[in-house]
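First, one chain by itself: the form predicted on its own, in structure tokens.
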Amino acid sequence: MKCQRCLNTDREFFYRGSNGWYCRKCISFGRAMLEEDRQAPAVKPVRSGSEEYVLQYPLTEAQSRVSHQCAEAIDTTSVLLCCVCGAGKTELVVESISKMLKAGKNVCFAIPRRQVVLELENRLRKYFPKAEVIGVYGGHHEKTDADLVICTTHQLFRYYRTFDLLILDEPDAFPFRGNAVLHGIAETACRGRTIYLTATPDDWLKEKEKRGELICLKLNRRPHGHDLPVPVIRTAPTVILLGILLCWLKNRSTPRMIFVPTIRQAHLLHAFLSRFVSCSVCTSKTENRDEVIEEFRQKKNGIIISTTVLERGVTIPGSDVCVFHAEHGVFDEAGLIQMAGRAGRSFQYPDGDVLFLESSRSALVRKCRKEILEANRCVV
């Protein structure tokens, strides 16, 4: 037995109901009946001229090289674009998207989080002004067919063998990482090649590279040419860390993002800092999250306290970053690298400032710092 939707083969997850066998592993997406012959959904032909694109800024020599290599490689193999945070991964796949649209092929850009879908949908509409670009996510899936589909990874279940090119952004991040169901659904949604975009590939992607199932293209330099900001580490009791944090926030002229490991700590820190400075808080439980993020984005020197919900995808130009209790078990190396990667992304403020505050010495924190230093040394 094998589920046609999530590719599950574990017999413990199959159940025979009144209408036949179905898979319980992906039951949250509706019943996938094994006896049914699944068909790819009918899609409209890609409109003429949809491949024409205009970037906001010209690619650097290194970006152009990687972009061309990726566009050539997708004819024969899938690609892992392993590029540092802020290297312009979206811009690196624009040429590949254009190539597929010109050939009348179906393209999808899948992202773990809804907030990033909204941001990327607007950006790609500007890049491809003649193409129909739509965002598909929870609560917004009345229309699912367009020249270029931008969706959350969960929405890929709607697209059985639909896409000739599937671009998976941050496949090492929650909820995609380690989720066999989402991995299977992504595989069955794509009938062609896949481009994986991440700065922190996990073991699953590394194994695919070893098996020759994809090629890896690297870019360790941001467009402005500056090194990645290297975190400054401070180790002290929590009460002293709070004093260090307040000093860091004093006389600020740039936006400041403070990451904390838990929702409870986010609200506790917000209650404390609010006595001294104006700040906002953003977690997975924040109901008006989009408004909070947009309000922070508009401020020149705002402060936002966030859990890992903002560690990827969301770009705040010119922002500096602090990770409070960076040694906490919730954080892993990839997450710390991603949070540090929120800083120094703009041409106006390319150096950035990253501060890791820990209450006990952490080998993981130092490994993260070492990886960033190594990326700065190995410019490809």
The other form holds:
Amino acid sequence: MKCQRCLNTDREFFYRGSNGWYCRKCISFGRAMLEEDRQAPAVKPVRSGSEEYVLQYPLTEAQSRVSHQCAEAIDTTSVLLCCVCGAGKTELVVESISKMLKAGKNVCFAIPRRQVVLELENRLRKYFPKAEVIGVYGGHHEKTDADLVICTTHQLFRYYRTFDLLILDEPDAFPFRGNAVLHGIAETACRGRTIYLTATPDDWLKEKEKRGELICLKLNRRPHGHDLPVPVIRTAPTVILLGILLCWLKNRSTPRMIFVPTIRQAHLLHAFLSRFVSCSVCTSKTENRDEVIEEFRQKKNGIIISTTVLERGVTIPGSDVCVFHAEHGVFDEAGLIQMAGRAGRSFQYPDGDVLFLESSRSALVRKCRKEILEANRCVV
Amino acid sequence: MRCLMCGKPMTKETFADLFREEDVLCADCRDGWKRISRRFRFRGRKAFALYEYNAAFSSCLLQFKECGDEALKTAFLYPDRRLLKRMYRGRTLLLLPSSEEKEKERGFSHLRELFEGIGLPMTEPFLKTGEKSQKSLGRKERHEMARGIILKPGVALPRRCVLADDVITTGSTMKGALSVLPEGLDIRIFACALTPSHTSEDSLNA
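Can I have the other form now, the form predicted in complex with the partner chain, not the form predicted on its own?
Once more the chain from above appears, this time first in line as the rest of the complex follows.
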């Protein structure tokens, strides 16, 4: 037995109800009966002209090389674009998207996080002015068919074997990472090739590459050509860490992001720092998250305390980054690299400042630093 | 054996687990349910509810009813099946109706599945009516229609019965059902869960 939607084959998750067998693994997406054949939803043909694109900045030499390679490779195989944070991954696939749209193929851009869907929708709308671009995410799915669909990985369950090109952004991010149901749904939504975009491929992707199911294209340079900011590590008791943090926050002319491991710590740190500087807090429980981020974006030297919700996909030009209690168990290597990658993303301020504060020596933090140094060293 | 909600395998690991009642949900999932075991009066009738209608309960009920996950039918009453059988010995469960449309979509009667495990006789004497057929009904029936519930014509009602539903939220379905039942029946009321707003007794007696 195999679920047609999530590709589950574990017999324990199938249940025989009064209407027949169904899969319980992906039941939260509605009941998928085993005997019924799933039909691909009807989609409109892609409008001609929608493949025309304009980029806000011309691609650098290195970028356009990778972009060409990618657009060529998707004819024959799936692609893993392994690029450092801030290398302009979205821009790298624009050429491939355009090529597919021109051939009248259906393209989808899927991201694990809802937050990023909104941002990306606006960006791609600018890049493809003639195409109909829609965002599909929880609470916003009245319309699900367009020339270019941007959706969360959860919403992919609506598209059975629909897309000729599926672009999976940050497939190593929560909640997609290690989630068998979402992996299955992504696989069944796509009938053609897949492009994976990430700075930190997880074991599942590395495994796929080893098996030869995809080819890996690397880009270890940001468009401004500067090295990635290398994190400075400070190990001290928490009280002293707070002191270091305060010194770091003084005399700032750039926005600063402080990452903390838990929501509780975010609020505690906010209570402490508010005595000295004005700062805002952003966690998964923050209701007006979009507003808080927008406000932070407007300010020239704002401070935001955040949990890992802002770890990926958010670009605040010219910001510096501090990770507080970097040794905490919730941070994994990929997360640390991503957070460090928030810094130094603008042309005006290409060398960001990254500070890792830990209260005990952590091998993971050092490994992360090594990875970043490695990426800086072997620029292709 | 896996937990029906989270799918984690269940084992008797700790000493305390040995004394737990046999269950189809794991301890973590079950702990989210707030057990109240409340005995109260609903319109003067003896009524009983097992749980508070909270987030964990409602997500389980949603998965069961709206997603049509029939496997969850035991999650609600399995641990209390003996208690309920003892409590309502000699009575017949009268299951409250759900709209025909929903039931068709679901493909099964969710209340029947839910109460099946107790081992008491069950009937479904009610009909939930749509608004279309109102014109064909007489005055008295139309009054009953205000609640959206009528008795199936010619249904035989047992003298001792229990009105059974999954959740009492506003209580209006229950009131509607009570109002169409003839006088002189020995009626009890049972719901798996009760919304927290019904903690004051007056709201239910009114």
